[in-house]
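First, one chain by itself in structure tokens, the form predicted alone.
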Amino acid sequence: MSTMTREETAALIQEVLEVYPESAREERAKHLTVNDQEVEQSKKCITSNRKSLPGVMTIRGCAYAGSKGVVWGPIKDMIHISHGPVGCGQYSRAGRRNYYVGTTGINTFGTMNFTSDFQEKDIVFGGDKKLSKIMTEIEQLFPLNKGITIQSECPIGLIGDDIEAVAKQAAKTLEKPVVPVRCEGFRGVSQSLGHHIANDAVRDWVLGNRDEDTSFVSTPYDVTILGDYNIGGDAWASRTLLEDMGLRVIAQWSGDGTLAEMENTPKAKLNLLHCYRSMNYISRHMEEKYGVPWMEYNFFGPTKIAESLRQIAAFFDETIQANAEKVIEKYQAEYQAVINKYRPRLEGKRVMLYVGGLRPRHIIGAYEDLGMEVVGTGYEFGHNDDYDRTIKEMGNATLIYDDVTGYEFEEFVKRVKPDLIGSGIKEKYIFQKMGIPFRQMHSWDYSGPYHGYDGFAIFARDMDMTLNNPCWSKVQAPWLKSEEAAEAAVAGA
């Protein structure tokens, strides 16, 4: 259990806030709290989805990142044009390890960078003609693409390019879907709005395309996987379990997803939602328009996997319910062997998390299966409904922080002294230089998958490999070395 009491945690928050000017201190205080499992609604104790304070080191992304980098980018058989300067497209290309099956440059394009490469003259005269020309060239070079999306970068919204008109004309010429996405980076307060904008584009330009198609043969067991981006093969690991239960996965997106699967999604009997934050909007739309219910699930760690399998099976008949129990039993020896091997090495270790999407709460159970405790967690771009779901997962008196600044995170770590930190690439090297074991939990630190029973074995191995690496005892923060050198110089004098 956490060694800090509620009073000590609250005092730590106040101490860290003291460095800020009064107005900033008041604002940041709303985003830091001590967890209380008795609270029913997180809005009573924490504020989220607000603009970051100017001057602090926020770790958020932008609306373009939420649309191109998360929702649309992994759709493998479409070409996604980053409309604007080259930098954004290059930064968002192949960064999240969204695995896919196909031949890159022939029928899949996920790791390629397509950009309109804006120059100064494009800012002055507009990029509509250039965009239209690019799509003609794309069709000539990559004729097997199934469609195109136009992902707007900041300048597009500022100069007023009419990407909708260009998209409609190109769709007629190419006879393929062309989807304009108004995801300029300056929109909203974080990448979260980019998810919403991307969901709305799917709703308006994709989902209705096959409403009149009668060739699709449905079954009573058709499900989809939404909001799994197949990082390191996660969606494949999840799909294996669902198919072992006797369900038919008719679509998975965005990871290893296709345009046809997106269009067929409303024909499912149940939409299974992994990343609530990025895909709840389109899930709600399909429930309202098509009557397709949706359900969240969590395939991190054997405890949550079993809970989710049973919850999914409860939606179907007794055959599927019986199959779910068979699947759990089938993998029991496998995951128990993992626990027996790694839990003695990880028991009692304390973890602090700061990630995006679903991870700040979903991976808590996997750590607990290994005897570890999460003593602090928070979201880069979460909303209060994310924190509502997190409160019950966290122990009392633990830290919860929203859009935590670089300074706050470092100070919390220094005081709480976790054994392991799970966060993003921007934080990785800071804490490693401090000699603290760190896992990059946005893209699994180039490992994975972490979903499913197979993924749990990899997760446990990676945590053990990181925590119990002997290198950490040899690492000293550079600023501590300089302090020692100064002390030695004084002593020598």
Contents of the next structure:
Amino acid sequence: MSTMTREETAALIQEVLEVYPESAREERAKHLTVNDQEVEQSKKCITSNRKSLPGVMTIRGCAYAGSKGVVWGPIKDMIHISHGPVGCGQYSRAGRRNYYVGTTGINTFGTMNFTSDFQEKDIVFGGDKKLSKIMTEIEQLFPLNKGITIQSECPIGLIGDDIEAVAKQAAKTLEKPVVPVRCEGFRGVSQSLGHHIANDAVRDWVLGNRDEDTSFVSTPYDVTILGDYNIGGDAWASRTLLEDMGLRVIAQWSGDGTLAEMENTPKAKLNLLHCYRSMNYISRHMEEKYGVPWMEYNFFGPTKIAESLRQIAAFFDETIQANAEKVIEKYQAEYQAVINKYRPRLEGKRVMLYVGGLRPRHIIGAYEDLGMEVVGTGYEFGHNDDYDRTIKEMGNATLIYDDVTGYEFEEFVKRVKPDLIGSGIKEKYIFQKMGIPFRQMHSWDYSGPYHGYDGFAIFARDMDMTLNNPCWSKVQAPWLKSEEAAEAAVAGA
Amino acid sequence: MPSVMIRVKENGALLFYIAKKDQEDEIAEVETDTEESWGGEVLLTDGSRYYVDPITPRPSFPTTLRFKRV
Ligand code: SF4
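Target state, the form predicted in complex with the partner chain; input state, the form predicted alone:
Time for the whole complex; same chain goes first.
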């Protein structure tokens, strides 16, 4: 199908909205739009970060997921207690593929689930005693932990436990940082508020810990990687490029990161921010309090990587700037070979994306490097500032959908007929059964890394492998195929 | 009275950021912008106006200030 015009796209949105009752239609209409690059501010054309409507199918998570799952969970040498009933932590355990090095259960705890396993009596009588008891137990069983965080689940806020007091007490007896995080799932409209709450907890309980300590020797080339969750090793593929440039990466935060790295972050010269949505709060704070500048960068696809490397280098002296050019040159043959190989196989293919808070705009460049076109994109939990940054990246008259419902997404796909969809596990099987090639763009479909030049090669291979897989022509049952197709098949055989 | 963080953008302009609203707008004009003080009425690129009592000495950015809507 050829590209849709602005009118066609607008008509499609109207048509999809038809089925809703009036009030729902009004509400949802604000979240769907046709991209117009002329618009400077997204708030003029799209509403975001609002409560999902009851009755529609949303795939958002909760604030606890944003804090425990995203920001705090990957801090590998701390133990994160999912405080409350067992399910929230157990069902999300080890789901995010943030790779780390260390011996799990000894000095790192990333894939383990620690929970206070609330029972009825804890709800009735309060769980503070239990909490302080399990922290003592943790200390006995896992003495190499560097600190503990308490990630509140819904009931904690409902019964009003005083986890701050317990945390302060425990920090004294254990002589380690104990961080209470008020990230009860019911706060906010999505996991996004959980990121913010987690950022605030880092600010209040961690960042200042080494302000007086001068034992860390910093260099003029110290940078940190924030908001790269090391999915399938992403942060490692990024780190090597920065180190090739002559920079020193002193912290990786929530991707193979440690508590000490977080504490030393204010001593960096520049904070590099990959996922803007989940870590911009703390970056802004560090800029204000410690004068550490931050910048957003994008390591998806050679075009954006080169752009970002140059931008990063511009913060430093000429040696680093020259090095950036050298790095780009060094990898040129490599990425050009990838493009030469895969571009002819992927050229002109159309993609629809629906991911979390960053990738809906960040991956566009990588697809374009392969000659593909992104014809629809949207965020699960993006805010206005994310859409501001998206408008310019997307082509005119493409679809933009915020917190898209299951129904809307399916209808859009039926009409737009993309060649590939990139979204999450909850969408995967619906679209595969519809016969449309699909990649999970949260977990890289158990592949990765996709960041950096090394990651681009894997990205290109994966897209080709999925899109040009012969299975897609076999999805329709033989007796449902039209007669000509069947005859052609016989003739061909 | 939103609390606003003002920071210097890459292009040198001042950015007016309201965390609560995820609003990021450039400042087009400031009433008082001298060596000694900064503030007064502020005009944003989206056309809205805010006010803060001029601050002496001129603050170093980024900084968080409480503005009033005009
Ligand atoms: S919403 Fe509450 S109960 Fe549900 S997973 Fe999140 S914290 Fe747990």
